[in-house]
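Here you get one chain, nothing else, as structure tokens; it is the form predicted alone.
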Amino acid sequence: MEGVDHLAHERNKTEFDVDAMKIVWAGSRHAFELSDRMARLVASDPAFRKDDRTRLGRKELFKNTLRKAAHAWKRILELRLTEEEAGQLRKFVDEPSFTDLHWEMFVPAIKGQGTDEQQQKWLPLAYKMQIIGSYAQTELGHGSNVQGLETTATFDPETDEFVINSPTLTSSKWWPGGLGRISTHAIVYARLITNGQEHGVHGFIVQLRSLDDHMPLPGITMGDIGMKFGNGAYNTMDNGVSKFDHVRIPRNQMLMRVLQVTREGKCVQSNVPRQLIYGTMVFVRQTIVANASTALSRAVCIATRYSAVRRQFGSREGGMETQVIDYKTQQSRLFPLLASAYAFRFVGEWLKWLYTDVTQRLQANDFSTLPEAHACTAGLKSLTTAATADAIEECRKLCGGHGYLCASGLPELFAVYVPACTYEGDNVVLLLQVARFLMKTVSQLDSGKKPVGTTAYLGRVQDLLHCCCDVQRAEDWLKPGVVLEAFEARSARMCVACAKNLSKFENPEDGFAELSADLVEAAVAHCQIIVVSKFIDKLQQDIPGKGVKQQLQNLCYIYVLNLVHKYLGDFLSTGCITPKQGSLANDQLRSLYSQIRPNVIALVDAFNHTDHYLGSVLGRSDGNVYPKLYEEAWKDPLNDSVVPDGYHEYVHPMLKQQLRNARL
């Protein structure tokens, strides 16, 4: 029934204010005023439309989005929106673009690798989008090892300029969004060469098309990569293949505010530190975090309703059936990631602080936090995606049946999602680069230097390793310093271990080959620590509202105490709990989702998610799942007429004994 909102009496359950929750969510008011106008202002656009994509052949689907970006920018202009404002209405317009390089690598790493003057003139340019462009780093052959590409850029002395070669089919640029079809230049990253010396890699501006009739310029070959996982999903986005045969650019086109090349082909470090780059790095590694936890949101959410909406067995002389909620198993498998995304979202409030301090620290030429700083947001980048990638599927599967129907946005969700655990650096990869930082930390322990911020608390290792935790009931777990000690005893201890291990190598790098999984779990362990104590220093603020400040404590320990039980192993093989300490988390683990129970419809509402953005018929807000989802079948484009198309050529004669006289 339009118009009833069958998930009331779950709403009447609640024990918080859910506005308030809504801007804890959000982060603040403004930021929660701005996302929710936006929301609105895309999901009441018809010209947003989005529940036919799946639906939708390639190139259909492809230049129904070239119309969505297009109106999306008119609104933006119309509006004259700010650019804070316009990055959130193209985020719920929620289809993967040729823009989203643009703004989001394109012209970040001008801003940051650009001199002022490059900056003057490429920026106008490309914020009023008289030009579009991409990001091409990633080749054919080589991804993660940046000092692997092939790409060559070799300084010309006679011209003033730089030659742009593709030397091998490897060497072709391979996956930048927009670069397949729609833009027209790109930052590429090659090898710099100077008089037959080569200078590592670094960016370049090449303009790959006409701005006139929009054909690829001489000495490029350009093209789409082809289909990728997913119905609509990354399909919406021209991810390219380029190859340049001795491409000419002015000398002035390579970004050079940390080193610049003389018009005699002189290589010249300027006196900005190159550390200043890795600054950009933490600002991309920290959306991603945050956009980690919004896309877990929606899934949740999704799951949520759908759990309480669904009733399966129960029934008692004939009375209702029980919801699939109330189930424990659904509960056990559903409210840690509920826990999850608001922990991911505090993560990310803080990786933004990190940003701004680290932002001024190097601009005071203090670098002395940088390692710490890119190790933490290498490691919460991997950890965050890889749980929000495996979360999805598990929101999939919570909604049973249902959730692999396209309708219930969990399979579009998931395909859009999934490549994160890729880009800007493979998981596996950032892990190793985390633990190759805890090794270097451990190994300078006896030297008297002082391990800093996240990793503060290993210079306390001496009493980690012999501590004993000291819960003796359930409710002990609730007890933040009980919890980090736990936390960082093992994470030491797992630290200790694989540096013992490393140092039986006569070469170190053997035993870093050697013993790579042992470190990948240390390193997972030690970036576990920073999400926990970073949920817990939350709770310490002052958080306005009726009850909200414990459901954040009761979703904070079902996240700390589901660790734990995932993680048995490790607690329990390092020492630092005892099987009966792992017992009694399980307890007080149990009785939390009772407690959560009345108010996770509430929880998830806080996300404050519009029916548009979720984009699923399982989620909506209203709960009115069953008769949607049956209108939503018969919009198939198979069903729009009554025989099949197929039927008299191939069915028939089957059915009537006649194959062997059809055409087929």
The other form holds:
Protein chains: 2
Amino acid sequence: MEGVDHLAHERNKTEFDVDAMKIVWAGSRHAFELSDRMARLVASDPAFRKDDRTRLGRKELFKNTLRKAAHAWKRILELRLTEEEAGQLRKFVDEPSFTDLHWEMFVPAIKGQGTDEQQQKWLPLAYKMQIIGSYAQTELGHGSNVQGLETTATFDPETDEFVINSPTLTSSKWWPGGLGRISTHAIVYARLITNGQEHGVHGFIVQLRSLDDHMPLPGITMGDIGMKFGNGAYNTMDNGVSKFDHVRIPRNQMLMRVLQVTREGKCVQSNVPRQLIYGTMVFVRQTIVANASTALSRAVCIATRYSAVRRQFGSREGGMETQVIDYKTQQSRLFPLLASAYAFRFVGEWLKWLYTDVTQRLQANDFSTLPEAHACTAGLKSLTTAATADAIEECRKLCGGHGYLCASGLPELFAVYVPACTYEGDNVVLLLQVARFLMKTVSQLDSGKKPVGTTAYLGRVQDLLHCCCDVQRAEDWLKPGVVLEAFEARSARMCVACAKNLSKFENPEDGFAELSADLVEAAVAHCQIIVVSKFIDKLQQDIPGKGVKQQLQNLCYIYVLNLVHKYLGDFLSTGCITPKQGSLANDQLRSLYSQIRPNVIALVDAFNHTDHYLGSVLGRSDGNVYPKLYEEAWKDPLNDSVVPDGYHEYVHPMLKQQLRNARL
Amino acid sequence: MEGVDHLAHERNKTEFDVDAMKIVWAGSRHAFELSDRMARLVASDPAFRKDDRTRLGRKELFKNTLRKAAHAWKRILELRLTEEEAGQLRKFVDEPSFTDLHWEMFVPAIKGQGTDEQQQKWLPLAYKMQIIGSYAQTELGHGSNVQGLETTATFDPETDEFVINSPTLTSSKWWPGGLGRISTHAIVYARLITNGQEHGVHGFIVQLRSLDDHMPLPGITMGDIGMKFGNGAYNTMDNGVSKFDHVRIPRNQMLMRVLQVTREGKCVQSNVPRQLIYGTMVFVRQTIVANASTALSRAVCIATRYSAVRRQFGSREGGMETQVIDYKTQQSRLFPLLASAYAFRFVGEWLKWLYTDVTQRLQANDFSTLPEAHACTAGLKSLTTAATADAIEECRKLCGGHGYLCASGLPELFAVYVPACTYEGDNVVLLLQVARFLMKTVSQLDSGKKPVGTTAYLGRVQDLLHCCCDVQRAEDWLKPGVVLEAFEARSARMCVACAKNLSKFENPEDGFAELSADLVEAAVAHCQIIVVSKFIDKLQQDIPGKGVKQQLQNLCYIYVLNLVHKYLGDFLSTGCITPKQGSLANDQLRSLYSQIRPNVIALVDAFNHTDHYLGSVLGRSDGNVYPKLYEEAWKDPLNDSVVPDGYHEYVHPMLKQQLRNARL
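Hand over the structure of the form predicted in complex with another copy of the chain; the form predicted alone is what we had up.
Every component of the complex follows; first up is the chain already shown.
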């Protein structure tokens, strides 16, 4: 059976150029080729095998990750990979490890917050991995509220040092990846105190372990914080706890790009604008959105392929049963997720542009678009990660019972993904920030301040409050103008309603607290416009490849109309559309499902995931699911012996009624 | 700090009699006392410790489960526990094991489908656990479609035996718990073939393993199917695969209560009605609904207590930060789940009554209410398990980052719970059955057939199509009549709309397939009425205890109005309520959150969960979260040594730039 393509009949139905779509998905031919090369490099290297991961105990699992991280680094050096290639290689190794924190948090923090001298000293060490860095911000008692961190860094003018201290149990650093057992250094965030005065939270480079024997330095207690959700998953990472007992570091290890502490302990603001950190935030969140589309694409690829393999019911005259992907219930759950993967991909691409734009403006001291860019990235981070986490679990359910097996790949994908809803800003907290920005924008409309960027539509609020959707037939829902107006009107009306309700409170903060659930809903409505409009923008571009644009169009409107259906309450209660129009949206959606159905296998093939990266028997590219599931089962340690360990002590006495005297 | 109640200030706010509420939750004083006694028995027995479970490798974990199962059985015998007590004890041991299948599937199957002689032969062996039974229905290629099972049982008249055979790979039994390594027997479902003719799928008692040395009997290949979702969780269970190669069993091991195969191989229908199996189905699903409320109550208890302990933001003048439970965003996500736990509890209680009613009618050969009872239990199974699975994950998110730690208990609770959405009928397949029944009911209205039980309201369809909701002020939403009418009108209108759309198709089956997503939504709307109406019925009862009824009333309307908000699209598009009324529902909901807020800790205390059963550091009854989290972390195997295994091979060479020559 090896070598047979069980999905060939599906692939033969394809109505578009899959190779061209692969380029669209990757973003460019360059991006496709690089990613393809790195994915194959990892997949073909037996040292990166990961199919045994969910069966390993914690210590074994962790040791295995250390091995892979070292091997990855060795290959990166041997092949003289560029930074971009190395990042892709690490992505395809697909195993959280201490190197993630080193490259994605420690190095960027020094680059962003360190002075030139600090960068010159620390970056070469970090680039060669002569030191391994972590990023220690979150504490046992403080996550979202960074300003509430309790760790202190007190300047001692006598010795020209900072004293890093954890005054309480809850001030223990808690969660930083790599901190538990591996990192040699960390950026530790602490309240700066000089001359008895507090100066807010800042980052300090602290050496944690000896570079000789890896023992913790005096005054530092460190450990792993224990098992996390899922098999394999983030248990490959030593998320850690650390307590500092008056640990001394030289003054020049405070990251001083923005604020400097002088020899005398005086705080001096540099001429570097504080807003610079927002640039970093835009960058990090852009990465998170891109990762959301990738994670979602993996889950959707698995569920789509397996839905085409799996047959159940509907056999007529002893023939084959129906492929579950042909059931409308399956389509109405799965196809919107496929569409979301593409939608998030394109909005992620746009965020890359936004980052460049923001960076250029910052360099020109133009901060005018920053609040809008900040709100926009916060909202998109929240929207895409929440949707992706839910979608992965939905894809698991769409695979029926077998989705519950680790061999399906979905349990681990879920467990590894869900922290994205919490880290880098809790999703609800972020939506409240978006809502706050929207309320401010609305309140300033009267004063003539023109909303910019993704909030520009609020400048047309009077029109949007009174417009009428002119959908008459189902196909009218395929008009970009109609769709955008409906989404903009809904968001504008929800924003205005919130603003009106807020104005009834004497204290605006009390109102904001009381109405926060409504405000979150308004923020979601606003963020959906961004995703929808960037997908529509994409369709305006010149997209080569036979039939590619047609498929993207179908996906776009599946995404859009599914939102209309799901948030029908919003659209109807604000009077943006009528019940009849809602029902027409539903009709159009069903018709789009039928149109896209022959192409769905090719649409997930376009993600170009290797079987290694997918890590799923159900999602195998060749569809040869059942024999491989069967094979996989026998690898479980429980199958090492026919009579299991424990049988003689516990089961046999039970069967023989001899338990009474057994020692258990 | 030990012994201090960090939640005392919360408990002091309580406005109702918690002990009385405990009785209400348990269902009766008897049920409370029994459950309380068993919970404490397990919690106080160190042999049942489970806090190390998520750290164990598969083999160790499984052996540990065998030990606990034996210990539980020993205690059951020593204490001469009743069947009811033994069931509760197993529940509180809280670890899936082969005994679940034995008691909950194998024994009931023999009782329900075995003849008197079969019961006399097999039940005593099973009751003493001299044999251990599994229930082998699902196959690698067939789950939902039981009639599609491929395993055959061919009668051989020469030897008076059945030959059990797995003709294909996909016919391998796959999933049965206990089958992998432990069960000595199983009820195997197979297509009955006698004299070359097929007679549908039936159950056969097949011995799997020797009672002497536990080796598989000739012709049977068995193994564990491998790791499943989550740490600990269902990996304590040896869900198994088995293939039968012409395995012979005596004729009298086919379960023959309904259909008998004679010595000559003739099939003879007994006078026992086939419908009897529906009685069992009602029973099993009633258990599933009860389990949903229990699982949900555990998650809600953890999230509620931790939300009262956790503080973040909002500190004024250096005082304490705000408890996260005081944020409206937290309340609007958490309190509806608390209300759902109670709602599911009461509908589960009502299902017990329904089971008794159905059983009595069956005994009197009255099958008239059976289709309705069947649809009703199918729908409630789907509704409660889907909501509970989502709710557990939502509770985990409500605990922020720390919810991701296994120490929170929530990852395992989720992983252990989610299969409920798939087993005993996939949730979507079940809703389609409900929809089919609803469409039949609607189509028969004209012919004057009166709908019964939970569909009785459809008899008033003409009124419901034209009624107008008369909510004028927010408080009007607290009127039972108003609520029921709104829900009934919405469901009736959705059903009628579906029926109308179906009638446009020439072939009704094509229509049903095409419109299945809409039909599922109508089914959900119908099932919600059952939950809502049973909660409202409960409030009509005499409920002792100061303030208890008031709290239940608040919970009931939180449940109801949250549904109105969540399904606003349904209510508005069917014209059952106006946007203004939807907005008033929201206002009332916010007010109910404030009313219930002081009581929420007491409302989760009323579940009477021991700390052992909860298995969560975040949900500790005394609220002493942070020191215990810190303590727990150090138990991870990674913390056994300060320099981790693998450092010398993989990390040190990296730091020292000596990787080039390393063997990895």
